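First comes one chain, alone, set out as structure tokens in the form predicted on its own.
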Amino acid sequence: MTKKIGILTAGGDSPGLNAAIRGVGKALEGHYGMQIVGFRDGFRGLVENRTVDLGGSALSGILTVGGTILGTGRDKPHKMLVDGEVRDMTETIIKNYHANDLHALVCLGGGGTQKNALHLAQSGLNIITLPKTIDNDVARTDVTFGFDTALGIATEAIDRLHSTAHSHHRIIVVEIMGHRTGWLALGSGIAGGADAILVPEIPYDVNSVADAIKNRVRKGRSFSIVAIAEGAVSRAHADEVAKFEQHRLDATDKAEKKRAKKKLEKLRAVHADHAINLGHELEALTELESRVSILGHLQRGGTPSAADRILASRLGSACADFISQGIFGVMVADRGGQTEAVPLDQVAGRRKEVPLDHPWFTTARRVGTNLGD
């Protein structure tokens, strides 16, 4: 009997997802003689049993296409909004998994998807995942597919902003994706020659950034580019968040915990405009005109780079190999240029931050880039 494998994409869209779907599907069907079926819109599609046959020519022509032909969503199997209320839909997923006679389910996604996949693996299903995110923050893999494409897009944006910054003698603050890690902002900032790079790993002092800009002016350089990750925070903000986080943990009274939680929510809401606020602060401190450019979802779109196509295809093909060997409950990782099956419990709930001794930080400092510290 031909084995049937399910596949879905979850979380945010990312360049290389279609290449990964193709890599998994073609290897399973062409090399191992298995059948592949897709589920639309992430885990919700599995709950609602919305399938699409990926056999035959269904995977032709998708290698170079951005996004995902399956659609995606951020639903959690155990916390899904159904008919106006949040429900645990794990049992429904298990039921549909068996109703479709699946031998295994492949989940493509980032950190949240790895946690959801572990939950399903612990519920008794044969699960295997691939690491996808432009943030490059999934643990236990050297790189995630989608990162290289986004890195190129962000770098090109910084390149283009140089001309207007130079022409108008301005500070250009460019916000780059990365809620919790600075891989994208740091890499594109170095590649694009940003004068200051601010990332979540290093809380910044706005006066340090302003001093660096004024020093450039004294040297006859009347413009500056500041690359800032969306998750970067000032030292003052980081200290305040840490204070209320600790207060919430230490509080024994429910009302006190609730007050601390509300304060944290307000701090996070204020942080949503941090790039714009930084622009105003730098303008006031340097007396230079400032403009803010927020790249947003532009970084996720478009045709995947050659590197991402190769990585996604390689991980997808290796995924098929592991399925044929009966290896489940793992993420297919890129490790030292080779593929490796990493147990999901070593991935889920963990985040790969940029180490402070990483060569990229060293490089940035050596070429005179201000890191806000």
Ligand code: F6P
The other form holds:
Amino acid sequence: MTKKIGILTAGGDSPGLNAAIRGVGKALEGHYGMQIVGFRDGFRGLVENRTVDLGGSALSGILTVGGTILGTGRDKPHKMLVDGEVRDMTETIIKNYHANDLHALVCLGGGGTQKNALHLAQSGLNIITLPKTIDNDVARTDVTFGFDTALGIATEAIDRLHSTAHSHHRIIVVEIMGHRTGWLALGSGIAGGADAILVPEIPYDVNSVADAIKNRVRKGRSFSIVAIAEGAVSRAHADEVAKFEQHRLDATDKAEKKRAKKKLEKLRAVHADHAINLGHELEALTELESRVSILGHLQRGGTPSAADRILASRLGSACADFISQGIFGVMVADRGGQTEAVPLDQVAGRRKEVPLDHPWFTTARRVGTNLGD
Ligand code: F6P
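Given the form predicted on its own above, what does the protein look like in the form predicted together with the ligand?
Every chain and every other molecule in the complex is listed next, the one we just looked at coming first.
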């Protein structure tokens, strides 16, 4: 009997998802004679049994297309909002997996998806994953697809901001995605020649950034570009968060725990405006006019770069190889230029931050970039 493989995309979309779906599907069908069926909108589509036939010509012409032809969502199998209440839908997923006669399920996603996939693997399903995200923060893979494209977009944005900052003698603060890591901001900041790069891995001191800008003015450079990761935090903010996280841990009664949790939520809400606040602070400290550009979802849209198409196709087709060998409970990772199957329990729940001794940090410092410390 022809083996049938399910596939879904979950979490935030990213360029290269369609290239990966095509890589998995074409290799499964053309090379291994298996059948592939898609589920719409992430794990919710699996719960609601909304399928898409990916056979025949369905995979043609999607290599270069951005987003995901399957749709995506941030639902968790074990905590899904259904009919107004949060429910554990694992049993429904297992039921639909068997009702569709699946031999395995391929989940394409970032850190959250790896966790959800591990949960399903531990529930007895044959699960295999691919690492996608523009954030590049998935553990145990050198790189995720989507990152290279976003890096190019953010770099181009910094290039464009340079000329206008220069013309108006302004500071331009540019906020770059990356969730809680600084891969995207650091990479595009170096490639675009940002004067300061602020990332979550190094809590920043606003005075250090202001001093660096004033130094530039003294040398006749009356404009500056500050690339700030969405997850970057000032030292003061980091200290506050650490204090209330400790309070929450130490709290002996429920009310105290709740107060600490509320305070943490408030701090998170304030943080949403951090790039704008930084613009104001730098304006006050340097007496230069400032503007803020938040790149947002622009960084996730559009056609994937050549590098992402190659990576997604390579990991996708290797995924079919692993399925044919009966290797499950793993993520197909890129390690040292090779493709490896890494056990999901070594991936789930871990975040790959930029190590402080990473050559990108050294490079930035060597060329005189301020890192806020
Ligand atoms: O994980 C990808 C990402 O784009 C992050 O960089 C960002 O923090 C988040 O998703 C945004 O999520 P959403 O699309 O749900 O607003």
